[in-house]
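The chain below stands alone, shown as structure tokens; this is the form predicted on its own.
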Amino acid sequence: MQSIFDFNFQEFTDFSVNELGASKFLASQVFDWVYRKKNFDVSTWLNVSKINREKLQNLLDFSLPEVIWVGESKDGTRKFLLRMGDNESIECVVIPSKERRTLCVSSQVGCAIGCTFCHTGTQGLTRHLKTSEIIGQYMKISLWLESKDALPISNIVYMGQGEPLHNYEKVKKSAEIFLEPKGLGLGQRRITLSTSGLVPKIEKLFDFPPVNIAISLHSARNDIRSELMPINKVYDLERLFKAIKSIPLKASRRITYEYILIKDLNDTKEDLRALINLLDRRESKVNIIPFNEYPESTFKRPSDATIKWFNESLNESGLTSTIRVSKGDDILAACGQLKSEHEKKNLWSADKKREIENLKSQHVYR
């Protein structure tokens, strides 16, 4: 049964022409009740006809992801571990601040890139997740913050688990729900797409909506960014600026450049100049984000006085860097971190299961 989170505005129109018999005018109506009332319960719906409400519920699933655990972070970062319909896990992350709540959505279960900073990247790739799946996760979290009484989500982040690029249809397809003024209607500027820098894909960007593009870039050396993303090694700094002059880019809009600070590794003077060197200064935002952390790492954040030179030095050059605060570091904040540990608990339940029912074969077991 194929869910209504997988369809955009002119597919359920579609649909609902050619699949149900019905007018246009029904599309209107499913997105007012599904997107804008968040009411599931088709039995409710009496504006619209007792047939198309019959046959709405026996062609459309309309079920959502499973909350399995939340963690709420000092400062007030909300992670969710989400289970999905074939009981695979992913993340996502509500994180707080003055003016706006961003839920960071994942495209991926695991991922295939393989950065040696990132903690998804051990995982691996297990499947790409559906355009359901993604909407699934504003959905389910969003209905989630109002039973809180809690402020809603303002804005979304490609920022999870996975590379959003990768799984390019279904995640293109999810922000045109996303931004659809008759569903969700949420603004272009909330929504930033961000990729490790496949090449491919970046050159298919004037085709995807509008929305913000933050490219994770984390060296301006090919040496340095070749050994922290392998990606590199295919698409060198070279190609991928030449993917990135052929994104349009509406006016006053600058592509946000994302580097993950790291001691003794990315920044010192001679990454300093890299940088200044490479960037646009009228079209570039550079977000430093310190490193965070997490047990298996070898990677080391670099200290304080060091990330404020590195910024300070990025505006005295005439382009503009921000620093990221860090959220949500009690909550294990490292990006699949939290879905690694719960896997090991899992997988340690099925062996034990196995071991026990294989006793059991054998008359062993008492």
The other form holds:
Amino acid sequence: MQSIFDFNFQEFTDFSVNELGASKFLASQVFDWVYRKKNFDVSTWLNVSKINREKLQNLLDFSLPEVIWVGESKDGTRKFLLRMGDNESIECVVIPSKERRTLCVSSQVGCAIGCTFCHTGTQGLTRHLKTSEIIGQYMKISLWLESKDALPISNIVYMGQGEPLHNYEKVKKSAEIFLEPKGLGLGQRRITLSTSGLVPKIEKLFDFPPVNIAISLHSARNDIRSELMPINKVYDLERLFKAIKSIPLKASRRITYEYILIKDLNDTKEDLRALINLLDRRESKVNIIPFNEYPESTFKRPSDATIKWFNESLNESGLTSTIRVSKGDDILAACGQLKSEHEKKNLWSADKKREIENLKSQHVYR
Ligand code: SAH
Ligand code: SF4
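Would you mind generating the form predicted in complex with ligand SAH now that we have the form predicted on its own?
Let us now look at the entire complex, which starts with that chain.
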């Protein structure tokens, strides 16, 4: 059975006409029930003919991932561990702020990019997520929040596990569904895709819905960036910035550069100077993320004074820079941490573990 959450509106229109022999209008009705009313009980869709209701019920799967763990931090951040049909699990996080509730979605189980500071990176790639599993995170968490009378999700960031551009087609379709005016209808500015710098896919972004783009930069010096992000050995800063220039930016839109600040690694005067020289003031925003320490990592978070100095110096240079307030520290909200903790306790078969180890050794850019 095909998941309803795998179709964008155009595909569902084609499906209605070609597979169901129904009119185009059925797609609008179904998107309204599923995405606006969040009602998956087809038998109650009384504005749809009985015969079409039966066909929809027989041909489509409406199931969503299952919530298997929820952690709530003192600051209101909630972390969810979701299990999918094949028993793989992924995590997503809801981060509240004064005016937003941002859902951080995963795009893969694990990640092949292997950044040395990232907990997900140490796990390797298990598999890509389907579009329905990306949309499923949003739908499941929305229903969960609704059941707790909590405020709804207002923003989405592709900053959970995985490199979204490595799973380009599935992620692209998920963005189309998030933006679909006849369905969820989220605004373009409410969605942000973050990438580690997969250059061939950045060059394809002209073909991607116009969401905000964030680049995980983390260093403006090739030697240090290669140490932190092995992808830089293949697509160095020069190639990366050539590709970034090809991203179609609407007037007044900027690229966000994420910069995880790590003690004695990328937080010196030289690092600051390189960053100031690299970025275009009009088209860039810098988001400084103090390194989130976790037990297995040797990297450290810089002192508060260093973080403040780095941020202020960027602003004084004419760049726009902010420090990302760390959320959910007390519930292991660092990228990938929760899932691994859970997996350690989870008993996997030896075969399954071998299969995963195999996949983990495959790196996307090699
Ligand atoms: N793979 C994409 C998508 C998000 S990765 C990318 O790298 O851009 C998850 C996010 O968590 C990124 O913003 C990454 O920079 C951040 N991150 C990973 N490990 C971290 C750590 N230990 N401390 C702080 N941020 C971390
Ligand atoms: Fe993958 Fe992003 Fe983690 Fe790097 S930071 S390993 S690209 S999830």
